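Taking the form predicted on its own, here's one chain by itself in structure tokens.
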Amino acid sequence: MSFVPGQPMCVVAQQIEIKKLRQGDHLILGFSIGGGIDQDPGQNPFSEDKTDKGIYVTRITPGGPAEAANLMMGDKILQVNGWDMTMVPHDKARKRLTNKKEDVVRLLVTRKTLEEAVKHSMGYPNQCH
């Protein structure tokens, strides 16, 4: 999933909406995130050529509100709320996903599964049309 920055890229996406679990003060999400534009991203375990500086789903809390949306490990966070995810620093992305104004957060997210799938069943091995 690795693109040139100012070139279109094709992706298959999907969209996941997240309620967020209210806990006191706190509204949970139930998953956490790296990478982002200011990161490493030879240190990304789901970069596939560690240039990719997208944000990544890490982790995802068993039995937490990402969990039951079917948000999974790996999954590439391309917006939020409709926020373009492709090009920011880290923090930006997590403040992004934690407003507390919102109790619901909306993604659109690619994963290599969905990508994998849509290719065969397309009959192309290796490109997107």
Given for the second form:
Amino acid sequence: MSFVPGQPMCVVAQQIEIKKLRQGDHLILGFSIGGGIDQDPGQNPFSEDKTDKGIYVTRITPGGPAEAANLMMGDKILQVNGWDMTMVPHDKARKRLTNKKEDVVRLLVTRKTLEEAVKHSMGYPNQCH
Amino acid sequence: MDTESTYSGYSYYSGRSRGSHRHGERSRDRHKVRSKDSRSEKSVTINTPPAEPLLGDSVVRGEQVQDDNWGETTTAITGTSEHSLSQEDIVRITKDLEDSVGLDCRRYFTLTLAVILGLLVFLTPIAFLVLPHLLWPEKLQSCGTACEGLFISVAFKLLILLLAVWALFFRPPRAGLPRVFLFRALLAVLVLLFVVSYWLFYGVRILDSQDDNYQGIVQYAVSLVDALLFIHYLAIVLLELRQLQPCFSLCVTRSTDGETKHYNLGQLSIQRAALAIIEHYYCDFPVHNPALLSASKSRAAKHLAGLKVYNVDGPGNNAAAGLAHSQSRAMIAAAARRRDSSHNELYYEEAEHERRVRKRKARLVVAVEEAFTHIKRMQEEEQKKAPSDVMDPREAAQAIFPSMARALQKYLRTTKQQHCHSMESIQQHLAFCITNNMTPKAFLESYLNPGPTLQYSRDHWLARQWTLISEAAVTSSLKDGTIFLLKCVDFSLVVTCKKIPYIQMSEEYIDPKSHKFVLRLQSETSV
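In place of the form predicted on its own, the structure of the form predicted together with the partner chain is requested.
Full assembly next; the chain just shown is listed first.
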């Protein structure tokens, strides 16, 4: 998942749609994010490349909408409803996710296991021969 | 003083009657009697040593069986009284005489040469000035003002030269080196050539032609003295200044116990470097104690004794070297395979020894502290009031010494230092400490830690018995990788030389305004 800023990135991504849950006055998604271009990338436990300043999922509330939508801890969020999440400050990312006017967020996430799964499924027919 | 003691003054040296008086032979029941008393026992008898081992106690080489259950024996190592010479002393004196006669010949020879050269140098300008007046006084121009001013200049420059030469050269010689001191010899030759050439010129151009320009002659003499002062400056630079800047790092290791120290020296010849090392040795290295090496020697002997190699092939004619080679290899292989428990013994022995040393040290410290409380310094006013029962430091030391003598002797014997300190030296040290108001701890310092060699008596110095062993010529200068040995009677110092590297330093400028910091953030927000 390492990338050079400014260069096109090639990853295997997954689309996840989460319906927001209404709890009192708030609409919650059920997960926590960490990272951002104004944060310290070295302290991110989930990133492979410690200079990666992207937004990562750091915690999933059990039984929440994110868990139901198969979002996993450690996922890197690439887009939220079309908005880019790879080069945003932490607060901007929070705001994009907690827009009161939207009921549903469509996330583009990536994780390492996706790549491995794809490689495995592509390589499998070859191994059969 | 409630310490009753049967020891007093110099009578310790004489007569074994005291020895047989109360505590006769060394036996176990005396040990029992002693153990009944507490450690602050009130009566101590010091036995004189039997006359037979005059060389016995003082020669510590040779195995000594330490029996700590001896009675009160002394550490009187000299074995002689102050008033008689032993055989050992006579041998020592004749040896000293022989050594000093040999060295003195060479020293006197160089001294006379130096004196002759010095006289020649000093009298030459004066001769230059005086000879025209003696030989052709009527032809000589009279000396004007400028010329007489030059007389003063010559006089003062000669005085300065005299003082400078005295300061640089006329010092008591520190050492006798094996070869001639190269720089001094070169300088002497230079001065000689210089003076001879001046005389030649003077003889040919002035004496022969009987020059009447006296001012010129005086200026000639002044130029000679100036040039001599410059030669003296050269001498200072060559002899003193050149070796001040450190160039080499010398690693000095004592061969017997591995004591290592490092010194920085400048560019010196090997013999001068060796002299500097020996002088540092006397100040820095703890004194050489052969008694401490006996343990490792006995272990080594046990290793060798455990194996026997038999030659089953008979006295064959195969090369003897090959046979011996295979023999030793067989021994080494067998030793490696043998399950040896000597490391175990060493470990427990060392632990036991350390425990014993610490116990004895504790007893010693307490005994000395208690002994010191028995005397008190008298103030000035009291001195006038109570003239009786007043002691000088020596008597005070003798009075309190018996109560700590046994503890001290036992401690010295446990740490195998008993041959370094004689009874007389201990008492002298005690008197010295009492005079200077030192605490018991200060008094004990020289016995608890082995000090540098100079701290001990002269016969430990062995200052006349150093040999320099070197593959390179001893007047050649030090180089990187020079190795030489300084052999003394029992041990040798191995000296290796390494050049101090050439250091290339670069600079980096830091703008004081460039020190800026940011916070390391790591927020986690739940959405």
